[in-house]
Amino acid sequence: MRKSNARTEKMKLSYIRTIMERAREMEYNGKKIVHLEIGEPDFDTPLPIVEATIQALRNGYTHYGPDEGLDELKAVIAKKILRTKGIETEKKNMIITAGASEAIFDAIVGLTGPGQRVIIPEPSFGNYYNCCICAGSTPVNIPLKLDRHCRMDFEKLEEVVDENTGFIVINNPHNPTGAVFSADEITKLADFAMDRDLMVITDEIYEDLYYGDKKPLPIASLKGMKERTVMIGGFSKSYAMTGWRVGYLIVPPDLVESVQKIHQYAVTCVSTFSQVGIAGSIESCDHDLQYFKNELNKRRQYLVGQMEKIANISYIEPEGAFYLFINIKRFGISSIEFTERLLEEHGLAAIPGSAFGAAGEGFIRLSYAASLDEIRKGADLFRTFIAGLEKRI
């Protein structure tokens, strides 16, 4: 009889995805179900986006590409990444990947394994702990400091490291609590992991989406870190575009090839009609972009006025993505009976904090990416089934 492997029994599914299958099978038995758990805004594709990929396809683009990913595409990103991080990049090291989330998979597994620490601030996205444990290297988390507005806690990170960490994976702005770390955190960890001499990799992937003056810092734009950081993006969540799987991964030059292997294994390319639509139209599409960041503002101002009227109910503010992490701690249930209840109960689709690793218990997420109708249906809801609650305390 086969055994399975000892690294993917210790893996978890996503709960998240969970979550989302339950919403779905309920909604087929004709449940209606407000859906505020998924990381996926609900606008259209920028049209231009949409037609030089349709016009791709015309062109024959349907065959293998680099393994890396088109030239083309990459001299777009690297001119954002100039024009907005004021990084230099060179299309060498650079990897076209499908989504941001294969870019963490080959990242994480290309350059870490058995015998290495990787430092994960919690509560973050699950494919980072996961990946660590299909690559053999040791996830370490660290609570962040829910408590202050989900800050760095320095003091956790210098316990930690030992002469066996070699990385530290970053998510800024933050999922699953919606905060940009400031310019003085970001520069405080350079200088700790130039100290620590660790290597950085930082997801990058809401880098558009945050509100009011405070620009998410990226680190690898300041001196000394360029060469110690592997630097993850994508199009999903600022272009809408979480179905077409287009994203890349910046890497140092003497770690790339290390990259490239698992990404040449596991993907070969992404798709070319893809990666030439893109390329062909994503410098057009800026106004589409501050159309979606502007709505998606409108929706947060509105879930956090909401969240202002129920008494007793405490929140991170959200400054970046789109999600609004609540603390339901007073109510004693865990996140995920919480969440459970709220979806079999009332019909509203919720993320428990607990996905997020143990540091996320106690709170839940809510997405603001969907539709304002949706977001005011989830609000109340949200509502009656709190009021619900605290009759019972």
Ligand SMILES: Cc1ncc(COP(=O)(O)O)c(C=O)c1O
Contents of the next structure:
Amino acid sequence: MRKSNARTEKMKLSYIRTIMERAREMEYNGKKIVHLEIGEPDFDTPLPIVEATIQALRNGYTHYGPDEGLDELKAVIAKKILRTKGIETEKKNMIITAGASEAIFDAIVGLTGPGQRVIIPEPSFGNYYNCCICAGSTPVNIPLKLDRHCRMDFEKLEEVVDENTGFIVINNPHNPTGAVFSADEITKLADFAMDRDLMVITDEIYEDLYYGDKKPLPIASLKGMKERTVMIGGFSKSYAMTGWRVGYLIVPPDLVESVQKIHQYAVTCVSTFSQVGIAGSIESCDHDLQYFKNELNKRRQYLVGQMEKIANISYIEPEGAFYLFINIKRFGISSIEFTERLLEEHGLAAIPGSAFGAAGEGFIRLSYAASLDEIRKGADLFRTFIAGLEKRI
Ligand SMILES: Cc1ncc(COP(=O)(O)O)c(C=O)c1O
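Switch from the form predicted alone to the form predicted in complex with this ligand and give that structure.
Following is the full complex, with the preceding chain placed first.
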């Protein structure tokens, strides 16, 4: 008897996990590994959040909460979205999820299905593609333009949209390239979506993490876009809360129920004490967020400075999130071979660009969410590896 199904067989386990597991195995066998593969800050969660959550546990918030999340937390999120993005949201349109990952799953599985095409600009976070496969919808990958910057390819977009295309997924600031799409691009994309009657799923999990003046423009803030945008956010990256698993989803009113059903049957509700703890403390953590951002910026500048010292290395300008996407095409080896050798021969863990889809081939991703000390060691190992490769060109 068949014990699997065609959809899950087509889904791919993340190559990021494969690298992490190999690195762990090597560590277990006594090898020192420098970790620049992991997409999470090394900071501790701000103390007020931890304390408020412990208090919530003591106060007995250990039962089921409302499926779609606690009003207190929704109110705090709505306030932040209004303050930082200028968008009014209503609590009936918001669902608190187990991280942004669940929000992505709920949106794609709840809203797309067989016969529907979903455009995913690549390279991209692998969840979008795999959630489409799980939903039975068709992911349509279009390459992003990658040179010194990472930009949307509107000609390609125009080419692939047909009457069965319902959605485009964007991620801004962007994993893996570290790009922040310009206000012009986002505005052009909004016009395109309205013109071609597309919905936009926007993953804004890195919304707070941008380092220059180029603040990411939330597409839902543009006229006519709120009703055609599903907005995803969360606490994992900005507040160093990856282990807490709390995120959210804001859905236009007529689509809430479809998304709610997936959330209800998969998760029921997010842990009540975490929601109470976050709701009661997050507003007092602005200075922590600012501190994290400043630290990440220092790490970004350091890593970029190191790359600048290596002749012939080019990378995409890292403006947001905490990733550096480095072009390795001149070495004539695949990104998988590059990262495997980097790990096996030098003990530096990095992610091959192809883990983010075919359009990521020819690049590798380094994360600068690790400590400065780790980044320093990583940069040295990277330089040594490149020097060895250069000799063979
Ligand atoms: C673009 C993007 N979206 C979502 C997530 C998942 O976030 P969470 O930990 O809140 O599920 C990640 C994590 O790496 C990410 O890079």
